[in-house]
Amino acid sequence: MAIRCIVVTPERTELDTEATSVTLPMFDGSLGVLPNRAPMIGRLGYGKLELETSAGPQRFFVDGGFAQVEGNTVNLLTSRSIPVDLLDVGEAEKALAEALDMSARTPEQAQLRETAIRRARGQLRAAR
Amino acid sequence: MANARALDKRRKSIKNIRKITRTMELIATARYKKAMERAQAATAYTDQITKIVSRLAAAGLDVKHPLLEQRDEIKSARVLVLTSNRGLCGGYNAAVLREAMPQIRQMKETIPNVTVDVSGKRGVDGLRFRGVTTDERHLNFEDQPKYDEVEAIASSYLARYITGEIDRLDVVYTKFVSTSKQVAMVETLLPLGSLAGDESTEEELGGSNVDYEFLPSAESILEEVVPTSFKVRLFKCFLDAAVSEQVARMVAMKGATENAGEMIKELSMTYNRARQSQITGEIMEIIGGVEALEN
């Protein structure tokens, strides 16, 4: 029994493949999905999407968004998905430094900064 | 009757122009198809978002978010005008500017602080000519706007809205209705108004009424859905504008090619007549000369 995993970005359908198990980078930690999981809608964080396929493991960096599990289909909506091999550690480190440099004088600014930091850290973790 | 050689020269230059306009038409057609494909790909994404929102609503969550609510007092607003970088696309840019000008004027009367942003060289020039100062100018959008670039703009607007720097964002763009109909229009993107967008909320749910688990919580998902749907809406505006531009250019160039063809026909006729009358004149002269010699 296989799971169908579809990754959609606003520009195109990035990935549509069969996998035996999928690990989603949720907002509050990783979540493994095996066949016949109960339906769910979840918020994605910034991190690694891992697929176990018959051709071997596949890894992608996912940039926030949502996941929807229904039947044996996993739908991911994200603004960006990049194969992990194409990520650049230096770039991620730069993004993190920039995020840490943001000013946080008001609660709203602090929130924006926090999001930027979380995103940069996720990217860095995935890149390494 | 005009000089035959001058006529021939003119006809040749029109033929060259026709070649150019026909090529431009072909290019626009190819670009239009590509842009259209992208717009359709984006629809897959928006449909999914709409589904998630309707599932959230079905789960009994009260859809509320700061981005959705109208602010009581609007102190400053921004207008984003989407035009093209290149000309030769008929009334495309003129239509957008014609829609934008009254909107800007009216907003300036009611709201103390109005800033105008613009995308596309034609818009920058057109607004400067009309005496509107523009703040941010985006010139990097061609027939295939990138989501990354649009997202950067969207995020900056979101940040400004959240921090209270602006209270309203309007976008003036050309909405793509069908290949034969594009309308320039103003849309208020911030505050967002409704989430689900247009139609298709209730019926689609009917078939599969499954109980969903929300992780980490429905509220947390909503918190993310709202900004995302704003970004996607703005992206959709850019895509629509790009598709409409190509359609407009296609139509304009088609018209130009046809007109050139007609002109060539007319000129050929006058040229042939001029040539014929010239030859007749010469023959008459020769005959006259021969007769004079015989006598």
Contents of the next structure:
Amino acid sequence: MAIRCIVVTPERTELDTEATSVTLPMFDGSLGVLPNRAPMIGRLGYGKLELETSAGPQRFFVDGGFAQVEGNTVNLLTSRSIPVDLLDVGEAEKALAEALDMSARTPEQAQLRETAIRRARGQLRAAR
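Please show me the structure of the same protein in the form predicted on its own, now that we have looked at it in the form predicted together with the partner chain.
One chain, no partners, no other molecules: that is all that follows.
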């Protein structure tokens, strides 16, 4: 039995494929999804989406968003999805350094800094 995984960004549907299992980067840790899982809705974190397909494993960096599991369908709404093969460790390390150097004098700046740090760390983990 297969799971249909659909990844949608503001620009387009990035992915629509079948997999035997899906691992989601949730805000508070990873979540494995197998066929016939109970329905759920959750907040995505910044990290690696992993799919086991008949053609082999597929890996993507997802940039936060929301996940819905219903029936044997996993729907992800994210601001962007990048194949892990296209990520560069050097660029991710640079983005993390820049995020750590951001000012956090106001609550708004602190929130932006924290989001940038989470995004960069997720990208770095996915790139490695």
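Computed from a predicted model, the values in this text were never measured in an experiment. Residue numbers count along the first chain shown, from 1. Shifts are known only where both forms have a C-alpha. Under this definition, the rigid core comprises the largest set of C-alpha atoms superposing within 1.5 Å between the forms.
Once you line up the core between these two forms, the Cα of Thr106 ends up 2 Å or more from where it was. Superposition on the rigid core leaves 106-109 as the sole run of at least three consecutive shared residues whose Cα positions differ by 2 Å or more between these two forms.
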